[in-house]
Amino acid sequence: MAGTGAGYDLSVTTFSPDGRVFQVEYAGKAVENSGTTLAICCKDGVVFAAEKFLLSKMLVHGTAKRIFPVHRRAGMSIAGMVADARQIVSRARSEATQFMNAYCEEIPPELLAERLGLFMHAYTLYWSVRPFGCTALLGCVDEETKKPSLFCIEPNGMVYKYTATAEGKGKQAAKTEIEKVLANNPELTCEQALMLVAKIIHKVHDEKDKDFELEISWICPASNYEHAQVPVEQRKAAEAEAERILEAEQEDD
């Protein structure tokens, strides 16, 4: 590849003279080119939302998911290459199962996130593998305290804890909208957040992109504090209300 990375982007084990690892940066670009996904820690749980591009009009509803269950009280929303992300989901499930078998209790969210970060980082160290082209948003609710937590695991292996965040093509606009929502609704509940996350995903969607399907899941009292897809009727109602508000805003402008 000609340009800044010429000769230094052929292997993940090679540093450029200015201290960059281009293969890891390219993995980040794969995340930035994918549909937007976001997650919000609410007062009573976690809400995930993803913009899933419809690759074909004949695609069966619910196929090619971008939000996955990890264990009973944890879920994961991904941005980037779905095939890569499925390996991260599989690893997360394996870690959760092994911890449960060894200690007879659910793995702490912080430990699960750190283990996934170490796993992804390992794929930036050897020439025979490549970095994962995905970012994972891991949301959990503590079994006893019912306290929600949210972690972002990036392709370089870094783990960040957030109140709310977004990844993908529209992440900057989505983060701005999320900040406004949380500033105006500090005691936001998951049911109140449904319409708001639907509105954000529709607002940041680039009209030049393919049509998309909104995917939403949550961990909250309505799902008995277990990770579950939002019921179809509630999702459609939230989406319809979000589109109505966006249309009203555009008319006002």
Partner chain sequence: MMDFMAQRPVGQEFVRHVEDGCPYRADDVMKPEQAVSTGTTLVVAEFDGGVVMCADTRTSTGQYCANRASRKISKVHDRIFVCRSGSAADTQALTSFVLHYLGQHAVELGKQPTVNTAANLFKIMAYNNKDHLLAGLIVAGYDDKKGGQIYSIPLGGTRVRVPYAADGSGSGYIKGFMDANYRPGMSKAECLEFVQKATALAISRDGSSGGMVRSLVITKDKVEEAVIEGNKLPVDL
Second form
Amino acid sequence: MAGTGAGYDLSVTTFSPDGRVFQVEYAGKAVENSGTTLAICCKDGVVFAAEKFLLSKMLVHGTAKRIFPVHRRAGMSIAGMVADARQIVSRARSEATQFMNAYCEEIPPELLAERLGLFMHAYTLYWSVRPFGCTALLGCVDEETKKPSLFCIEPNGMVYKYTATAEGKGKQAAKTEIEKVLANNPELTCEQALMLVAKIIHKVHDEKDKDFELEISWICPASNYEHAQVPVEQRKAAEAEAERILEAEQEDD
Amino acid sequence: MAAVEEPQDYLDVLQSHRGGFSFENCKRNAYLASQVAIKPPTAMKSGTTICGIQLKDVVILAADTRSTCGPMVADKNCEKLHFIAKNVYCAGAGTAADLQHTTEMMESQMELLRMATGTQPRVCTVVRRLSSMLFKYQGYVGCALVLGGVDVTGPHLFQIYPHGSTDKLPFTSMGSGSLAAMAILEAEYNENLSVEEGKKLVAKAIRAGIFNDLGSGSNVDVCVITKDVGGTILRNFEKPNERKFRAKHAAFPIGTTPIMKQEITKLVSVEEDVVMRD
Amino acid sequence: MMDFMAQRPVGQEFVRHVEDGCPYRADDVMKPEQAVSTGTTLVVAEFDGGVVMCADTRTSTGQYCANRASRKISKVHDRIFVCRSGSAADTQALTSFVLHYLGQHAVELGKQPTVNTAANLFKIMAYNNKDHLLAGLIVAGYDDKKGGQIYSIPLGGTRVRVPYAADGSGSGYIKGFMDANYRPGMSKAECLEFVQKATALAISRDGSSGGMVRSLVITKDKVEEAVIEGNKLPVDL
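Would you mind generating the form predicted together with its partner chain now that we have the form predicted alone?
Complete assembly follows, chain above in first position.
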């Protein structure tokens, strides 16, 4: 019975005497160890960004992704164990297609998020399974109204709707940065956000960690309101600009 | 993944609700009957006249009392009005066994429902239960029903076909004598009739069935369902076919037939040859 | 076993054993009872701002009219209705299933469901169970996304959006009339008159259609029901 839980941390089906389920809380810890990911609901769409650590110099660029398409107008970025998250992505895709098949309509973002919440919650109820060690940021743009929306689905099954949020190692710093950005420019567009997002991820990156690759995708007019990777040239330009500004800021200090 | 069992498709739920029925044997029996000259067993079906009318705040049902088995009358005074709940009754035509089971099942379901909810069952509840059951059996449960009742929402009259289709009507008739009965109802029904007039009308409609349809006969049963009293069955409300002249069969006195000759012949000869042994 | 089942379609056994016009006298429990069917005329058309649905009111069992004032237009949601033809039991069951699923969907959605969705649910059910069903449906209604819409779902379970549709046994008599007289962008009154006239014409030629002409006008704001009695039909007989 090592550790703090006195045995209460061994199963998701047992509460501790003070009413906590430790395994679910530990799943939250798995999320906090991961590289930062963030998503912003802009005026005209959603931007996702993820800091992907390069585990090997020989890893092929653009593989082992952390941002996934869910359906044509929805994407999902992951903080935590990506292997776990793939179950959620696959569930999200099947929910979306099933809804489409039954009702001939795209699934409303709220509903998709809520269903994924139920799915993740179900894994906190049974002795024989373990909770998901990841948090998903689900971003959608409505088919008709083109209204963007963003949800955060946590390992305990809770679903929150955000205008912008961040998860992972640098989530606190990243959230503060995003708040500043949105305070200065509430009418931010996705194109404008690109550089700012790159800047935030670079800024919150811990030098002690391994090198990282920046993953950015969006759902906005530039991608014809479909979930797509930001074109490489555009991403590199944004990243270069971000690094230039960051260096300038550091020199000022 | 194995731990969380959820339906993969929301329509799977629907499929599971429908339940699994196999009509393979029905098809096989029909095939065998058509190929070989075997006549499958038949059940008692009542060629029937039943009808019902809905008035301002009362529903009246009526039925004849002949039950047939092929060309033969199986019961001259059977009951075709069935109790379902205090405020819901139904008249049935079709396969007698199916009718009896179906109405008894419905009666117990409604009683359980009443005890569970503490309220009087509604007519529409009975209709939905019956129609889903009949639809499920795809017409193989031969129940044609005229269902009437009074609940919190007022008086209601329905007709339900063996395949599970339902109609809500102000007046209706079913069974083999339905054509004759309908002729009367079409001519004389009016929603402003009084209860007494209503009773006379349904009785007249059933009488038309009794006299003009071969499958219907004997007496008229009537059931009046009101809000306050619930249903009351007026058994043999009319007896248009009473035997007027019952043959009086007095026994003939002994000696009516004279004895002309008496002769007793022994058909068996008994030999008394008993051997005693020690 | 499978061979003879393939040779003998299921549908045949439905009617063969029953004497004409006398559905409850066949003393054979091994066979199902005769089905009640809506030998029908259904006419539906789009106009500027909504749809008009029309149906006769005759329901028949063989040669006998089981109900002379039936409602073949059923509600599935506030602004979505369905015209039913074929087996009464099948279409009623189908409608109540869709009513249930669409109701759940609407609650989940938190707003009015679309006609498209309703039609799709009908299609799924009709297609998946096509071997067991005899159902021709026209789903019509109004929603804020696409306005007035009509979807025709004939026997096999296909779904097509159409500007106007006719279905049921009486539809054959009036398809030409409708092709000749339907115009897109009619006013409500014009469209109602057109649809009622078409239904009345079908009633006058089709034996399985008859009774009254029930009509339903569905617009953004309201649903209006009307009835033309059988002796006041807009045709010279």
